[in-house]
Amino acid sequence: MNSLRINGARVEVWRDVGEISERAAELVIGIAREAAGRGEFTLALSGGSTPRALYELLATEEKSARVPWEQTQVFWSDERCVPPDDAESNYRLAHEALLSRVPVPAEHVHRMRGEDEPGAAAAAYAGELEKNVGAGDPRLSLILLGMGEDGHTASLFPQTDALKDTVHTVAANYVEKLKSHRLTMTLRTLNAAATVIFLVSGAAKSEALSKVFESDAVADGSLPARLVRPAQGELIWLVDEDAARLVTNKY
């Protein structure tokens, strides 16, 4: 493992997605236990293919036994506008790989209602955050995120309206290239977290990842992941060697 400190973020380069997942699982467990010791662990899950291995690891008997599930509240950073049983649903992924296999109380699982009208669903989820995490800027213990080849994270896509939303904690973001809405936490919520962990793997993401860490890059909305910088929290990037190949050449 190669550990770097870039623009205030902790960047750990691991061999592959298996090593990333193992490291992420240990970080989640540590953060969960520390947060629960103060009262409650609030966790926002991400979608996409990369976190599945992490979720499956956390569901194993050895690791699950170390997580204070009774004191854990589960949220999502974003969701597709589909029913919860749809193959594209972020909730379905997390439910199958993790939540159905661990003793987290059902009332502690707060899914985004992708089947509802997007604006109403976003407003309802903002209310769910306010009720269970706190008013104002909800400070979650941990938000897990990924990054797409275009630099998007959660459902904050390049040059979309939600990137400029400083009022709402959750938005219904219309993504032109997908011709559809997505539900997403806004930067206001992501940057209020105590810890944000990015999981990034694959050579196809190496160019975007390299640009994320360019200190002189313009924060113009073309690379949303670059705008995630917790104001009073920790930012950790867990990336594999393929994704980091352009980064490790620079730092």
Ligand code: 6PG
Second form
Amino acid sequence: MNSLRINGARVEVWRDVGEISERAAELVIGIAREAAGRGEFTLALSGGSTPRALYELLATEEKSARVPWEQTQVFWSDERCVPPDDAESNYRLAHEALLSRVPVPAEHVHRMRGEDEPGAAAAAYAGELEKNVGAGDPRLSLILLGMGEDGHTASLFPQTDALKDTVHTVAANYVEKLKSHRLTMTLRTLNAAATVIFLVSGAAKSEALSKVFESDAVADGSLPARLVRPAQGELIWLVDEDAARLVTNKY
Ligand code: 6PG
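Got the form predicted alone; any chance of the form predicted in complex with the ligand too?
Every component of the complex follows; first up is the chain already shown.
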């Protein structure tokens, strides 16, 4: 593994998504145990396909046994505006790969209600965060994120309104290119976290990833993942060699 520190972020370059997932699982377990020791572990899961392997690893006996599930509260960074049993649902992915296989109390699983009217669902989820994490800027123990080829993260897509939302902790974000709304934590919430871990795999992400770390890139809405920088927290990028091919020879 090649570990770099770029603009304050810890970047670990691993061989492939399998190694990223194994590393992420161990980081999750360590953060979970430390947070639970101080009271509670509040975790936000990412959607997309990359984290599936991580979720399946955390559901294995060996790893699950080391997670303090009783002290764990599960949230999502974002959700598609679909019912929970829809193939597109981030909840469904996490439920199938992890939550249905581990002893996390059902009342500790805080689903974004993608089936509801987006504005109401976003407001309701902001209330869920306030009730279970805290008022003001909700400081989750750990937020897992992915990144799209266009540099989006959670459901903060380039040049979308939610990127500019500094008032709400959760937004109903209309994404023109998807012709649909998405529910998403805003940068206010992402950047309040104690730790954010990005999992990025594959050559298709290499262009966006190289731009994320460019110090001279303007902090505009063109590359949302670049705007995730926890104010009082740790930022870790777990990337594979294919995704990092344009980065490693620059730093
Ligand atoms: C979502 C995710 C999204 C995802 C990226 C990367 O709801 O789709 O939250 O931000 O992390 O699109 O997705 P992959 O892991 O499938 O490449």
